[in-house]
Amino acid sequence: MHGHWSSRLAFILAVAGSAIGLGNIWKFPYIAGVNGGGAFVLVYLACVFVVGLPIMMAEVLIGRRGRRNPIATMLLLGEEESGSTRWALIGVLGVFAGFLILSYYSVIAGWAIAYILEGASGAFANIDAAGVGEIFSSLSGDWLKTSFWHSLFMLMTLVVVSKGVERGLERAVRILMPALVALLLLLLGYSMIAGDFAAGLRFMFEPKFSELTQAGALSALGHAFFTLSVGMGAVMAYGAYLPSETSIMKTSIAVVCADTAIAILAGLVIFPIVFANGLDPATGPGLIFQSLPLAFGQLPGGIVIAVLFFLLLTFAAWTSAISLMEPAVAWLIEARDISRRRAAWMIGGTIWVLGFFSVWSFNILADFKIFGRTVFDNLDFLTSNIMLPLGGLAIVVFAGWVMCRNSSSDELDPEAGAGYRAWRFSARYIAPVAVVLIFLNAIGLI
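For the form predicted together with 4-fluoro-L-phenylalanine, could you give the structure of just this one chain?
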């Protein structure tokens, strides 16, 4: 039996908790930096609103209609709407993507936990750019330490998932998200005063299309999926608990706007610090870990702020990680008829083991490259840039073309008003065409 969210707000908070995570604060600034800033940010924003939003709505509506785990939902609706069981493959792909994403996500979340202690030790006081580099490489380069933090984070995720989504999540997100935003705003104040704010703004918002490669455009698309948690059934799994009277359109718009605002805010905090301290915006996955401590080191009360920041980042990663695991666990429970606890331990254990490849990508396997990328980079590339966009494409084609109009309007807007028509047009034409074009562009066909 599926539970229900206690209110519309609770559902928004849960989906926002899934969407807002390392993707916004760690990954967005780092990949915007690697891909040259402005033009990347513009393509990312367009992808979020033009592609991501209609796909999020499609996922929620499918989830609520099926009221099962993503695989069972796609199986049921696929049969109902088209007589084919193949649509269940979308669910399978999604469950698998969640597995792979969580395996490396947990490693980065582990770094965030380690930085709570680093901050508390006072190591950031008056630190300079060379000092932050040292702290970062001595953590990421030490596979034993990072294995420990990765294991701790997986355990934290497992514990919540084994208790069930409804009980674990709501309370946490309600308090922690606003606190995270408040802290980012405080750091924004610091960046405006002490950072090179003008350079940060220029970097983020002055589009230089000559700097955006085809691979960069694909990353922008992939990141739109990653940051919104769409394309793999996580939002679909949450939609299964959504009361039927809640407006899918309004809640999706609220989540997408909140998620985007937080990513932009993170960029506005980080890039001015990067430029004022002569750091390289294209540093890669260590970017926030090497820029923010400079701010903490100079702020009055910096120790407390650093601890709070990495604590909240860990919580944000936690609520996302829970949603990465939920589709697989929900599936295992229903398919094998086992307890939630057992399912959570089985899935969590497997992901934990897989995670070691990402732990090692920053130390003992740093030189082991396939297609010129480390295991970590390959996992990220495969999931964000390929699996999520493909999953999202299939979901939106299903909702726009395969589901009959009555089924989708039933969920979205029984009166089939302008909002519904706009969604349906995006779901049938704009979103699929955009995904296909960016793919074709990335492989050099256009």
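The structure above corresponds to the form predicted together with 4-fluoro-L-phenylalanine; please give the structure of the form predicted on its own next.
Here you get just the chain by itself.
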């Protein structure tokens, strides 16, 4: 029997949980910092609603129309709408992308769990930059330590997915999402008191377009696309569990607003702390694991705040990881007619084993490089810059150009009128062009 979300709220929490992850709390603040703040944020917000929202709606409507795993859904709809079964390759691409992403995503999430304990032990108290670097090097450079945390995170994810839609996925997000928001608001209050909140606000919302380059604008477009978890089958798989009477348009708007709000709040938590401690907001990927622990160590109550922050990061990673595993598990259940528990352990176990190559990328395989990149970096590049844009492009082209108007309007909302026409125009003309630009930029052609 195919599972269903018990309510519209459950679906919103689940898809928001999928979208809200390391991209919001780890990646968004540092790329906003690198690209000058306010102008980048404005472009990002415009791209989220003009490009990201139509693609998310396209993926949800395809998922609900097919009511199967992403591969079977695209096989069925491709044959119905165009007479071709080749569209199933979109599903294959999405499921495989999520599979690969989780194999290295779990390594970063494992670091977040480890940092909860580092913070609780007082390791960050009055620490200097060299000390923070040593903590990170000691963790990432020790493959046994990193393997343990990677394994623990994969086990946490596997346990939730194995329990099914209502008892596993829904129950987890009903607990984790409110907890994530509560932690974020608590940290925001602390940032307003202990950080330089005025400087953080100016940096986030005062647009200085002279500091935004073409590459920065394309980065905003790219992040708007990737932060919503589209193109990897997760949203399609979740859409398959959405009740028929639920409005896809209203629900998708709610998810996009929640995802965007979390990213903005994360920036308002992080940047005031960065400025209060004289740190560089353009630090880059090390902002979370190297710059912030240094700041926490100097702040009053910083130990407690460090623990709460990395707990927040872990929760965000967990909700996303659940959605990354679900499409592959759903496919195995339906393709091989086996129990969910067995499918989850088979898929989770395979991802866990593959994850060791990313673990070793920071230590015993650090010098092993292909195209000048480690295994970890290659997996990140392949999925983020090639597989997801291609998957997102194919999904929005299929929904906008291949599916007939009756099929897509029936799923979105036959009475939406102007809203449906706006979605269809964006899905056919604006979003595909934007995704092509992201892809060409990623492979260095523009």
